[in-house]
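Single chain ahead, written as structure tokens, the form predicted on its own.
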Amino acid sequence: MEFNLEEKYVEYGKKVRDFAQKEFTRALIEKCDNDEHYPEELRVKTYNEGIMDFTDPWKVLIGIEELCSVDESLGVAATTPYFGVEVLMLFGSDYIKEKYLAEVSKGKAIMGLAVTEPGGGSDVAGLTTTATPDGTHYLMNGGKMFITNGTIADYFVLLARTSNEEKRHHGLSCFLVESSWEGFTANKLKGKMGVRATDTAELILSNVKVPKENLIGEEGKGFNYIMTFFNISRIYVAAQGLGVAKGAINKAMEIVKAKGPGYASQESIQFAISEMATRLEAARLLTYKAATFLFNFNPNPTLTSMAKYYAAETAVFCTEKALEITGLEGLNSQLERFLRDAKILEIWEGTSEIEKLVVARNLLKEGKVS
């Protein structure tokens, strides 16, 4: 069993880390956090310099970790323009791939994924947005909430109800929706706790006419498509958690060492650093194991959910512990923002509670642990 990354991935990680340390300036970080500003210029630069290589999922995972270790908010903002492309790649028609996916791949358009609704996010099968056949189109009505890239995305992978079935998830379908279409409205959400450089919005759909050729895959299979996507995206959220935890530990050690050898030699401080580093290592091993299954086209939903919730909780644990051991110096450093940014990891792409339910139900179904 090999635990070392191939040299090409080590070099790639260094390239991304160097980029983030250069481009994620304190001035840019503070501006985007204070103004809740999406850094379009950073997105363009990230694309032009080939920082995110979506031809290799391992590079995506490593790249996300390195970006988020410098600043999660900017790191996520630099990578989410491609949010949802996996659905198009796996299930989209040739028409959709040629018209929409190609534009996103060239950096000319921004993607978004619209699933969560005002009435709830965890109960995907309970969504109420409808898409009703009407001649050559579907008429779409309803609303979405907390949608990443909501006011800046050109295209959305949107999940809507096309029929009412006894099993609710059987009546859902995915569509490619353009934000420029009549009846589509996006309202930016402000005052977020963290990841303020990302764009988050409420979407309102009022008789939006969606051409039938913009149906993704088969009607009624949308729930399965979105769950497949979550098995992919949850690995990348875990990578965000690894980055935040690593960044918090490194910053905490920098502050602790600056306080002098007397402070750094205290057992309580050393215990805290040991606990943080151990949890990070455990979270990374779990994430990489889950990623190995996924990237070899043999996803293991149990491991994926384990990795997502554990890495997210590790990020929160490490940022909290880092603030505890650094005191006023930590509170006045980027660690305060690290903690605010970390909390979302326990929520998006499935809350920690949902992930734990997935793990338990799968284990109970199997009747044993391996």
Ligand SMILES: Cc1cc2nc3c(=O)[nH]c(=O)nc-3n(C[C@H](O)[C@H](O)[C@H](O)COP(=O)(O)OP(=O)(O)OC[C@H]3O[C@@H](n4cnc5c(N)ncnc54)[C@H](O)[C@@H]3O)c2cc1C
Given for the second form:
Amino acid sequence: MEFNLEEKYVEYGKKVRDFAQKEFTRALIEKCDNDEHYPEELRVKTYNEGIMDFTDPWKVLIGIEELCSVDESLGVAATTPYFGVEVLMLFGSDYIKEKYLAEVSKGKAIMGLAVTEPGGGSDVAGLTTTATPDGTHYLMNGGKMFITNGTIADYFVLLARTSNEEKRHHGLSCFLVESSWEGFTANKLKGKMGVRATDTAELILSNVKVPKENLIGEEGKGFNYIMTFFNISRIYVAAQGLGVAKGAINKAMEIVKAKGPGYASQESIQFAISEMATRLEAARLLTYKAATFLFNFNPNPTLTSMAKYYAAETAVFCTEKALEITGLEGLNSQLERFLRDAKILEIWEGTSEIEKLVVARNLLKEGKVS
Ligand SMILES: Cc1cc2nc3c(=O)[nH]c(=O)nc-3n(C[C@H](O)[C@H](O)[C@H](O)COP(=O)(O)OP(=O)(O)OC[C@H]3O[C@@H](n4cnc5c(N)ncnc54)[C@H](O)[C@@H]3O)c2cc1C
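So that was the form predicted on its own. Now I'd like the form predicted in complex with the ligand, please.
Every chain and every other molecule in the complex is listed next, the one we just looked at coming first.
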């Protein structure tokens, strides 16, 4: 058993951390947070400097962790232009890969993935947006809610209902939808609590003509494709949580030490530091174990859901504790924003409740834990 990262990953992590420390300036962080501004220049720089290396998923994981340890909001904004590419890589036709994936890979186009609807996100099989065959096209009607990159993405992987089956999830299909098409509208949602550098929108689809060649994979398999995608993206959300927790603990210790030895030696402060660091270590071990299964093409959804919810809850726990032990200095540092940003980790890609249900149902099926 080996717990140390290979040297190439240690070096990669340092490269990403140096990039974030240089580019995530206080001014940029505050502008994006105050004005809900999407940092397009940062997206381009991140691409040009090869910060997200999709040829190696470990680099993606470590890169996300390091970026989010400096600032979650900018870290996510810089890495979500590729949101959903795995669906194209795994299930897209050659046509879709050549026309769309190639543009995204060259940094020339932005992606989004639209599943959640105004009626709810957890019950994916209950979605109501329809795609009805109409000659050489499907006619798409409905609406999506809380979609990241909603007003800035060029392309969306979009899940819609193509038939009404007894088993609701059998009637869903995935499509590649261009935001420039007639009938497609995106309205930016403002006033979010956190991750305010990211663009979030509602999408309205009104008789959007989607060419048949833009169906991803097979009709009726969309639910499975999206669940496969969540088993990948949940690992990366867990990595966001590790980054936030690490950043919060380090900032808290900096402030505690600056308050002097008398403050740092208090038992309650030391208990808090110990609890935060222990949870981070446990979350990282769980995340890296789940990632090892996934990256070896043997995903373990139970471990993935455990990692996602535990790392997310760890991020929230650590940001709260960090604020508690740093008092006014903490509030005036960037820790207040760390807490606001952390909360979304318990929501997107499956809420903590949904992850816990996945874990329990899988365990009950097996009837034992290992
Ligand atoms: C900033 C932001 C960005 C997002 N980006 C995207 C995106 O890019 N693409 C996308 O498709 N979606 C996106 N989402 C949506 C996100 O995935 C959903 O918010 C999430 O899945 C929860 O869905 P919901 O908000 O509709 O809540 P609901 O599903 O209505 O759930 C409400 C509450 O009930 C609980 N609950 C629901 N069902 C059960 C159950 N069976 N048992 C116990 N508890 C339950 C939930 O845990 C939650 O606490 C984003 C959301 C936000 C806030």
